[in-house]
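Next up is one chain by itself, shown in structure tokens, the form predicted in complex with its partner chain.
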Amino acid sequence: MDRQRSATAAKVASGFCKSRRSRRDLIKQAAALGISLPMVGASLAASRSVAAQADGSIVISLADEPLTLENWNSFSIYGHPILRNIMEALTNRDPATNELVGELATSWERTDDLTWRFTLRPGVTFHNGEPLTAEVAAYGLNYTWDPANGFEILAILGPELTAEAVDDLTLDVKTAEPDPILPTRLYFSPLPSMKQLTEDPESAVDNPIGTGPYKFVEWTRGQDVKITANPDWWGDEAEDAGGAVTIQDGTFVFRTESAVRAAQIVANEAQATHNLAPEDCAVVPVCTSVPSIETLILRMDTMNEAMKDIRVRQAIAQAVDVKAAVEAVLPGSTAATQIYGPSALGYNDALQPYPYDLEAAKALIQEAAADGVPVDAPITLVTTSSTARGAELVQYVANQLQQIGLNASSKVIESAEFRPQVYGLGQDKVPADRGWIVLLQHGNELMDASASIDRYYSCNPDSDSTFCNPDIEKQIEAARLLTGEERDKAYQELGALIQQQYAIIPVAHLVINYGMVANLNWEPRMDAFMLLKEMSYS
């Protein structure tokens, strides 16, 4: 029955490429039979009966060890693969449809422009015995998002928020400015225990306490994090738990080298891993490639004297054969036309990639040069060592730009140097003579175009944008406040408009390769969570 669930899931996310033949056949059958969403609930209800006799264990190999297990400082690829087994948020995403579904909230509504009201799930308790009430939830959210704390999670931009309890199970979250996608943002923010935060907030570093299907056991630094099934999990009795506990114990280990992680799967030392290089994908028994929320982009310093000129930017965009480069260097990933993927609300299907045309690009440069644009100003392709295939791609692009007559070079800098020079500068603080084109990985965690556009195309001096156009800025501000169909349409139009500005070259929507042993039933998610409740052995 579990197979059916996963088959349905796979059917919906039809972009997934997989190497397990039998499953592919199953998908076809499932599609033919027209199995649809109601089946998911049925199969979950059935699989829940298995939960009582959960046994067995799993070792999951991750690329990086988190420095802390506080969810507000350790999320995305670092913290969430572990933490989301222990902690839960108000909302979650259905892994199959990618729709927002309730987790610790059973329903939510917008009561006015600035307020969202959530109804909490009754009967939920934290691992330390504290019951989940609106007061507890409000305290946790306020702690997590308090600007005075300056936690890393604030990078997921949005207006300031404050939460308050209305009654025992009703929670109001107010924002400083209208925020139509607040429930989506909160999906990224698991709820901590108020008791823990008031008694000993520092203990959250290495003792995360949540409401999730697994309890934290221990963290041996440098070695592993252990979790075990939570016998009191609310989901054991609920219809909409989004999974079932069939594996008793989980251990997360950390190996930086993709080749080593693949070797662990081959040797059955670990049963699942993430972020395999495409080359290592072929050796593990099962490798599932999942589209991710990460997009690789080339961001130009548009205040640079050469790149200020739109013809120079257009020439740069046309000199890069994005499609060929992605096929060669990032097999499995798809060439991008926008800086957010098809999963994001506001994605425009109609857009085409910039045409690759070296001759036209050369002509544009000559035209600009004739008008006195200093096209010989140095341009540097910059990336950091953690960017997927970054060193190769910047060398490729620099080589292409040299061919159209630009003075281009490339360099790879260490991430601690990269971050302060690339993020949070806005257009004001970037030196005009810098001339960087930065290859960076942008994650649209909220799956909403606004998150990307606010960050990379706005005039806001605190954003990561190196582009500013007052006319476009007005449209951005207008679109931000819309909802539903209108919002989708507004962002699609914006997407077409900003493409003509050539400020950023979208390169690739990255796939993430998950390796696993043959008898593990698991459909990895787009958001990089690795949830044990979605895994089972056959």
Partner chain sequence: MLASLIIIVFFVTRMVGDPVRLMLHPNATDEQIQTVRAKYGLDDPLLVQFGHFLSGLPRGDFGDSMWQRAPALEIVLNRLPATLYLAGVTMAIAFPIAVALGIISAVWPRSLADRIVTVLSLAGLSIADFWLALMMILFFAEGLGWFPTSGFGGAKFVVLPALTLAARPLGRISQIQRTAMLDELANGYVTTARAKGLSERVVVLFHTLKNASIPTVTMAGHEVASLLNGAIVIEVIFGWPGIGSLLIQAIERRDLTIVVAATVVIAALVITVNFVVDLIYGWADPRVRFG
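For comparison with the form predicted in complex with its partner chain, please write out the form predicted on its own.
Chain alone follows, minus partners and molecules.
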């Protein structure tokens, strides 16, 4: 083969590493160029050998600092930007197609209604040298999903699960009831080190040990988290890993204000950031706006003495002009009708936003007051300081509620104070006199309506739900067991039913604005993971 074709083969192989395209696409390119697969494979190996010698560094500016670096926190928007670089799960998603793919598992199958069997990747070790075995994986899953531990990740759990080793690299995960989407659910559940959790469990809070492409270095609370490339990462030599690591060191810093994060990019003090407000997106060297699985929602404390009355909740929903608010404050986003977007199975495209009607809302409040409902009870619109344009939105809603006769105000609180009062409380743990309407950014990474409905409309006290309706709960339980078109139809029907409960006002399906320096090669993912292994410099 001549020198020109040899160089072309090397370019194809290099393209595979950088763009994370599938091996199938690589083979097609090779065939089109008249290049044999063995040559592509050889060029790919050479490319990996060069790329594996990572160098340079990157600073990523995040809107929030996590409260903990324990493995279970990787399900949250506060945890996964850091933890998913250090830790890996049985499954992940293809960054281009968003399809579920293997990570620490190479394959999986459903062996009966209650059992999923996973085959683990051989030759994987944790950063402390501990080999990944089915026993270690089972321990990690049982620890993460144990109701007795009460981790916030339980909010997205379906039926309770238990994991057990079949042999060294074969793992069975059994559920109390059938769970058709278990492999997708476990995408949120990176595996911790069994050795660490059995010998020094307290260290897991601020010294995460995983199998990932980056190793934890240090966490200076209030300042930054540092990581460095893992020289023993299995993915540097695996064809299905999506390419070798090219950036040696990563630092995550925390700046709540969008404008401050944008200024860091402009000054090259940071090379990437997320959740930029539209006006800040315009000033950075590169801004990429990505349709996301994130939805802004207004969640009501329905146990509150005023908001427990459905007429009050309906009036609140009708007092908010969702379409106008989105156009004015969140350009590029779309008004939401459900708390999950069109990417989720079970999305009902026949639903419309709540109608904006101030006069009808006033009449409902007056009717409730005449029946003795204490409509003068304080209601507080609450958001966190890191939610882009959140302060403007809660102030707008509070003003609207005042116009219909409610005693409403708004406040913005820091994330560290916000999270413990919002997540993992359930309706049984929220004080009845609190009266919050919380502006939340909810992500449906499962891309299945069950993840959102179980979390925000379930009677489960370990969920993030402040709503419980026993009749609706029965339909939720039935829908969880279905698959395919039946599942899609059942969740569409549930979407229409819960819309009429007015427990949550869907506001906007968000685009996420990522800012970056001009020489950073990176395509943001729909699931919002910020994986350094998918980044490189030109």
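Every value quoted in this text rests on a predicted model; they were computed, and no experiment measured them. Heads up, when I say rigid core I mean the largest set of C-alphas that superpose within 1.5 Å between the two forms. Numbering follows the first chain given and starts at 1.
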Look at residue 82 and decide if its Cα position differs by 2 Å or more between the two forms after superposing on the rigid core.
-> no
Aligning on the core only, does the CA of residue 271 end up 2 angstroms or more away between the two forms? no
